[in-house]
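The data below hold one chain only, encoded as structure tokens and taken in the form predicted alone.
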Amino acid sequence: MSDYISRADLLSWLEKVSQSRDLVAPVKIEDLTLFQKVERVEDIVFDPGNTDLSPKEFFFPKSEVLFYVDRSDGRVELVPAEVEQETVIFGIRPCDAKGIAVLDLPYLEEPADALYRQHREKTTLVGLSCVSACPECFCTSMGTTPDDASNVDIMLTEVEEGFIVQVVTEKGKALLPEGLLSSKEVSPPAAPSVASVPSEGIAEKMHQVFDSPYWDRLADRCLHCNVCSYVCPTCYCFDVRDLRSGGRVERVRSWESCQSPGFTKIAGGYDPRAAKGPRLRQRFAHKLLYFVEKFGVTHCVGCGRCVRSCPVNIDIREVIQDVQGLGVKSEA
């Protein structure tokens, strides 16, 4: 038997929770599916495939204010922002999941990021597992699956008229009333199939490629229109900047890029990474080699969003097995 919730249950329920809450679920945006805050829960899309963007951006928003300063009163005062309203993500994918999980390595490693932790606190991750995989999909080779439960505080598998519901986390349990669920015989489909990579021992490979001339012949197909960055659900690039509004002083954080030109350059105008080469290794090697020492996992989950969007076909599974490649050439 498995708790059970027929789909006009959950979206009476879903209805309840955006009158309290935040309720941010896939919505469609003309011929795109993004996560947006749902005014109507019948606006919900169930579509088997990923949403076009990650619901990456709130917890670490495109831009926001980090505090601003406040010279009312004749004195001044350092105002930090703070999260007030609870939200619930409904319909998010294990690799988005995963993707969230893979930012808390960095913003919640002390001295935490007091912003991003407070978002992680007053959110709460509703799951749904997938029941197909898009052609770009690579989530198995990065550490997920289809149907993986352990990032999320409840997961959503989809079947006949309904959904098997598998509560993970006490904040899930809190957010579901007593006597929601049924008890049914049903069991999951089973987890669709999903293209493989090698990417065992890719942070190894990536040091004996790292001063090839693969990435220089790369990068002469690359725009550097940071597309990649953007849609990627683990990309945490940014900029500050400090800019008058009103009568006060706000510090704003917004999304930047490692592909952007001029995003290492330092005090005297010097950038170690001026050229397009060393700036297309960054990327790869940031998400292959630096975050798997640092971290012991991969900067990348495999939803495939990058691959899907370059303009120029420059394919993160294909620079994988080609570093494989030119590192076994290495060794010999």
Given for the second form:
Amino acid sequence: MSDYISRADLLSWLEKVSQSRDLVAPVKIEDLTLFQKVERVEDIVFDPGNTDLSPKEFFFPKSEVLFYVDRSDGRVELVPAEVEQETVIFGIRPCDAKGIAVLDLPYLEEPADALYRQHREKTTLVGLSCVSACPECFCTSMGTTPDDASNVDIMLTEVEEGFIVQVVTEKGKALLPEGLLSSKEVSPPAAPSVASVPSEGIAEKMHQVFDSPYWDRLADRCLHCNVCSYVCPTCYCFDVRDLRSGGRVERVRSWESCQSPGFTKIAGGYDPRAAKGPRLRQRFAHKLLYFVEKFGVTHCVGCGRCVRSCPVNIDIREVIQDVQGLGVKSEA
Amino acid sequence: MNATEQIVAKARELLESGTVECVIGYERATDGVNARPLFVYQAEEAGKLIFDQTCAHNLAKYLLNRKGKATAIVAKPCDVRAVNLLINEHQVERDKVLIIGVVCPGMVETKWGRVSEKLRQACELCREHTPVVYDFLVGEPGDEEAAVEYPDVARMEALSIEERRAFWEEQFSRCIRCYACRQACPGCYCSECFAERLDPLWVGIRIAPSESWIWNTMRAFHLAGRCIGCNQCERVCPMNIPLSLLNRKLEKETLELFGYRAGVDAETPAPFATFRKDEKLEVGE
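Next up, the form predicted together with the partner chain, please; the one we just looked at was the form predicted alone.
Once more the chain from above appears, this time first in line as the rest of the complex follows.
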């Protein structure tokens, strides 16, 4: 027997949820599918496949005010921003949920990022397991699975006419009213098979090939746009500026990317990663080596967004494959 | 020989003879159906080159990374105009570039893992199938080309100012400022883009409608009289913003005011890079 909810009951429950909290779910915006605040629960997209942008922006917004300067009464005070709104993210896939768990590592490590922690505390994740796999996905090679419930508060799995419900955390339990779920004799569909990449031992191989001419060749075609970083559920770099806005001064942070020209430019104008090869290598070295060394997991969850979105087909699956090959040669 | 075979043979010959150090062309992407840029340095790698209707990238941008080095480039008519633009603007030396021009059948709409038979809108509207200049031509040159038309721009012009504002506000609201449009554009090569300048500060770092509005309009204006219509900005935009519509509006204005289209040759001075005392254009009279 499984806990079960019909599709109609699910939608009316989400409707109720949206009355007291921000309900965020995948919706269609022209040709794109994006996580957005839902106006009508009928707009929620249940289709398989990943959204064009990951839901990281609900924890690490594209732009966010960190604090503002209050200069009233002849005093100068720094007023920190606060997250007030409770949010429920519905329809998050296991890879993206894992992505948030990966973001937790740098952002919740003490001293924790105050705003990130508040977003995290005020958000409940309702996951949707994948019953089919996209051709660009490789989650099982990156430490998660299409039905991994370990990083959400509630996990749903689509079955005929409704969903099997797994209540994973207390936070998830608190969101469900008594008597909403029924028991049903239904078993979950088999998890889809996901293409694999040879990620075993990749950190060590990245060490070995650090100085390989491979990176310059790969970077030949890189445009050094920020698409890969911005669609990525785990990239977490930002830039910070003080801006005057509506008569007050605000400190704002916005997404930034290691691929951006000038990302590493320092006072005096020197840029230690001005060349294309080292700049592109940084993306993969951070994902497959530095983050692994610091936090013990790869900084990639295999969602396949960068694979799909790169305008020149720089494909992390191919890079991993190539690097494994290069490493073998250098040992010989 | 088909286009791919001709390109492979030419690339091999150019690399074997040492005429160029590198041939920039296309190879098959990892999804098995699309194309991606390929840099060939060794004659034995030339066999990877392909050409078909998925080769939509404008490779001229890459010449900026190979200044002063003898390079051959596989170029469609719009890409050739980009090469002309870069020569005209003194970014690339003509004698360092060997143009393998390709008579263009038009590129088709593609997504990751999927190729349609439908021409891209830019290609649907394009009237130039034979490159204006080349050192070697792949394919048979066609008949004289028809005049350029701007039905898409006319549709936008038919809207009221309020409607246009609402349209662009909505489009720009999706912008994530990834700068893929800029990075893919052969005309965007400032060593420091206005968007990243701190002094003076032209636009803040926020990824928000106010800043996105400034970024996208200034990007378009910096290409006034310079855009060669390759549509890369729109092709690479992950948020599907119809950026080339702005560029085409400016292209149309430039054509009407100055009878000028960028990249048609490498010599005619660009209207916004010249000053003629007698030229008043009935503006501000």
